[in-house]
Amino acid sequence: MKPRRKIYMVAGYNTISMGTGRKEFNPKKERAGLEEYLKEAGQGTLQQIGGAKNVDEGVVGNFMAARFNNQGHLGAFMAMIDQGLRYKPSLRVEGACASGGLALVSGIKSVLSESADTVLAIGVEVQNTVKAIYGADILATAGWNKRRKDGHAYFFPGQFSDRAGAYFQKYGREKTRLAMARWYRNAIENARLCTTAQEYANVTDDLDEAGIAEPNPKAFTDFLNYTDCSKVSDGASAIAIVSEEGLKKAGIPLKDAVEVVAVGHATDDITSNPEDPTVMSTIREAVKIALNDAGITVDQLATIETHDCFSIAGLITLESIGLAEPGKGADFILEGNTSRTGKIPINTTGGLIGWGHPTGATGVHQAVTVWEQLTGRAGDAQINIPADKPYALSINMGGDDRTVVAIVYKKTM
């Protein structure tokens, strides 16, 4: 979808993603809940675009808030958020880990429709509040429940170590396992540049040697180890989507935001197993929409925010969508080319492994993550943007490469 008017993301917040690694994370000890983190988010953009007197709309991006917090009907806690969006249409959208992703998409469609010109996104997901195996059940929904009672007990972990499984058959694994550490280890260096991320106090000396561990079968799955996976993570994300008009409106020079020139949504059959388990084929897709729409190729972009879930998604996604060929995504990132300093930095602020992985907050993140570098706003997690190269995208995937939603942006100034 390439956009038939000008449209921006301005005014993006993160709210520290809790749990697991974080030193104010202690699961016996009561803890913010859902509405805590929805006005968090929700206050710090609209401190930032002038008020509640500027949003047109809301749309909240949760995956599964039902389950873990007991709490359907979260596009009526827009008000809860500040009375000034009392009566103001809002709604909630899913799509599992996409539902952040779904809730950008559904702002800018809105202001593309004209039917306004500012909207307050948010991501929210509260998940600490049941026991890891317990939550690995309620995230399976991601997936196709009738195969829920064929899997893993860890379902989706489990799911992606069957990838790395077919992968290192493919491609070979001593090589593929030293690249998987190596996103370990990237991932953990940007987090620790950023201030809220669940990994930002992660003090381990040798990354490389904990990222190389070998997996448990009997603790855990095949072929992933812990580090390989995203953490249990609390936390929400906020961003305004606008038009021109929005952006007189809030007061905010072009300077201070981001141009969505692109968007590829695409989803597939959650009842069909991968063609190709070492091809993501639904990101290649999406991804190969927003490009060809934004009339840019992979080489154009600054920066990358991906779906890293796993360390193994990771690692597939780089050459699902063209970065390296089939077989040689290891090589590209042993060579360095994913690091902050290398030829295409990817997740800035530690990716979902890093920064942290609150299920219906990351494709609001990763916006938010993109506006900060494209608008110099990173702090210590900030990357050179070149001047040739002011393009940044975002893939936010739901489920097993089931449902993404990949964006294009452009520096504006």
Given for the second form:
2 protein chains.
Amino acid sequence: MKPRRKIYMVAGYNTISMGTGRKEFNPKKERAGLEEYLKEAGQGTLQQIGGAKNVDEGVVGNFMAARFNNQGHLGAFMAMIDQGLRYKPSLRVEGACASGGLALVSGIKSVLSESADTVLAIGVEVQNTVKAIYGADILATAGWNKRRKDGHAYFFPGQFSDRAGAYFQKYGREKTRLAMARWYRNAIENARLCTTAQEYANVTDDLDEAGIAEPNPKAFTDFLNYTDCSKVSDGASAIAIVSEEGLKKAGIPLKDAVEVVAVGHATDDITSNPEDPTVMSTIREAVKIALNDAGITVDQLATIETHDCFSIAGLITLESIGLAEPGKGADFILEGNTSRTGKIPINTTGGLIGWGHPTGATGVHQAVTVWEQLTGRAGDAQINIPADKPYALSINMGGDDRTVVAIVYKKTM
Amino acid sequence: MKPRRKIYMVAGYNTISMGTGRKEFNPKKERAGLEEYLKEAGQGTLQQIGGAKNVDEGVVGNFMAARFNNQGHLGAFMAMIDQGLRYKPSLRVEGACASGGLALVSGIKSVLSESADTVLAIGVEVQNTVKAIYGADILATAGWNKRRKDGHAYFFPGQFSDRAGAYFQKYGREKTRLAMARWYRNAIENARLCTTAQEYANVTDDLDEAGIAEPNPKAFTDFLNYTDCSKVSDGASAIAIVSEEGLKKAGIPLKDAVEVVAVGHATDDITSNPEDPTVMSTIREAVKIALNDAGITVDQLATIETHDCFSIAGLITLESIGLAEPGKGADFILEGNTSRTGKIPINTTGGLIGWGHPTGATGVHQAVTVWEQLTGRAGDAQINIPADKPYALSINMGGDDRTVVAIVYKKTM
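Okay, that is the form predicted alone; can I get the form predicted together with a further copy of the same chain now?
Starting with the chain above, the whole complex follows.
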């Protein structure tokens, strides 16, 4: 989708991604809930745009508060964030781990429909309310209930382990395993530069060694290590989606915004299996639409935020979006192209493996990271944005390549 | 919101509202699940608009499949309905029992944003998977978790019983109880004219007597009877939301569509209590916006589909939207104004009490009923649409007056 009028994102805010790895995290102590995360992120954005009076609508991306927190109806928390939002339109959107991306799409459409000049988009998830194995059962609702009966106890790790196994068989195991370890190393190295990242304080000496260890199928899955997995996180991210008018109202100069130049949103059938487990076909479709509608090629991207729920998903995505030929994704990573100083820096604050994965928040977090990078706000994690590559791409995925939101952003000046 | 371009709804479809009261319903036998309901309703609409090739996007309104059916990610069921929808954008939206209305709002914005000419909007809920008391706990997630701890076991019946109690105290009990009984009688009489209604086969001789019986607080709530409550239902409803171009592509003449002339969408703070339990203030705000933006008064409405999750909600709504003065809602009902031959026929196929309340589907069902009435498709339930009153209104509510979607529709010719 090519926007019918100018549209921007501004005023991003991330809470800490909370969970194992953070010093503040103590599983036995009471911790912040949905309310605190929504408030912190929502108010963090409101403070940058002149307050609730400048907001016309709200949207919340959330996957499974229904089970993690025994709470539905999250759109109705907007006025809790700020009483100035009372009676304004608000809703929750959901597409499993793409819920955050869908919140962005929903906000973008509100602005394009001219029902709003400014939409407050928040993604949130608070998952550390249950043990990991029960959490896996909750997250498994992103897949088809009737198929889950036959799946792995850790359903999604099992799904992506199967993808890894198929990839190993087709293209070889050794180099792929090395590349997955490198993906992990890049993620942690980037996370160490971002104060809100869950792995910010990671002090592992040899990340390559940690990432290369052979999986222990009895403990987890056949082909994935814990280092291949995204984090179990609590967190929220917020950003404002605005028209030119909304930007003016907020008193924000154009240089502090990123332009949304195209959106690709694609959905596949949850009841079907991937035709080829070594391809992410819905990601391929969504990114193709986004790049086409933006009128650019993948080589014009300065950075990508991609959905590495598992390192193998990151690797296969590189091939499915045309950065590497099929079977050459591992080489592409091992040559250093995806590192923060490489040809195309990916997940510059750590991605889902390093920064964290508060599921319903992740899509919004990606947009916030892109906004930070393209406006020079990324602090220690700042990468160079070449003048001839003013574009960035985010890829947010729900389920096993079933719902995908891909957005192309442009530096404004 | 006043649409920035012409927008219509066409090709509605309702499944049966399944549950107690339907002859087909046997709680001990396996019944249709989400998949079957989504397929029946989705295909029912697709068949009327020339198939999936004419659909650009999909949206699913659903409240709590996460717990009723252990299933999230409902947007990814679109391509299961028809493989022609594969890779097209789709998402789920949620706002408790207003989820269906939010699906309509989301589809309307897609068309207004020009990202779609035709959106397939489906609402679905399959609730008879658990006993009523556990179902009440699931539905209670529409309220704030932290307040629910102090509430009634049947949380929402408890909330609306409290409203009824406050209303009785302020305006008197006897006449109000009579009006609630009449609301029930109207609902059942209308449902008996609609083959998909859950109370279609209701054979109670004396509906007034059934509705007037004094509540037994030990069995249920202080101030509400079972006859004051909406049904526990399984069901789905679908409708197509189209631009003029979408209407042409579907090959549907204008007379078979209804125009969407205005939308009012308002949200209140889920963590707060109603300021005055005898007023529905969010309904008041949403309807005010919808009528204002439509440029009409409540007297120009030929019919209203309103969210009578409990009869007292229906009664108070009449006052909050200006049909009756505060305290005069009971008189308005008892004078016969809301019956199918009255001044303003309300819930002409039975509403939530008579037709049924498959929660996430209800908002879409309301639109389908309006579409049927304004295009002369309502069969035995057809009411007269006066030439000088070509408008209809739907009011869909989530939680206790927290999320409201009000839509004004117009007969096209």
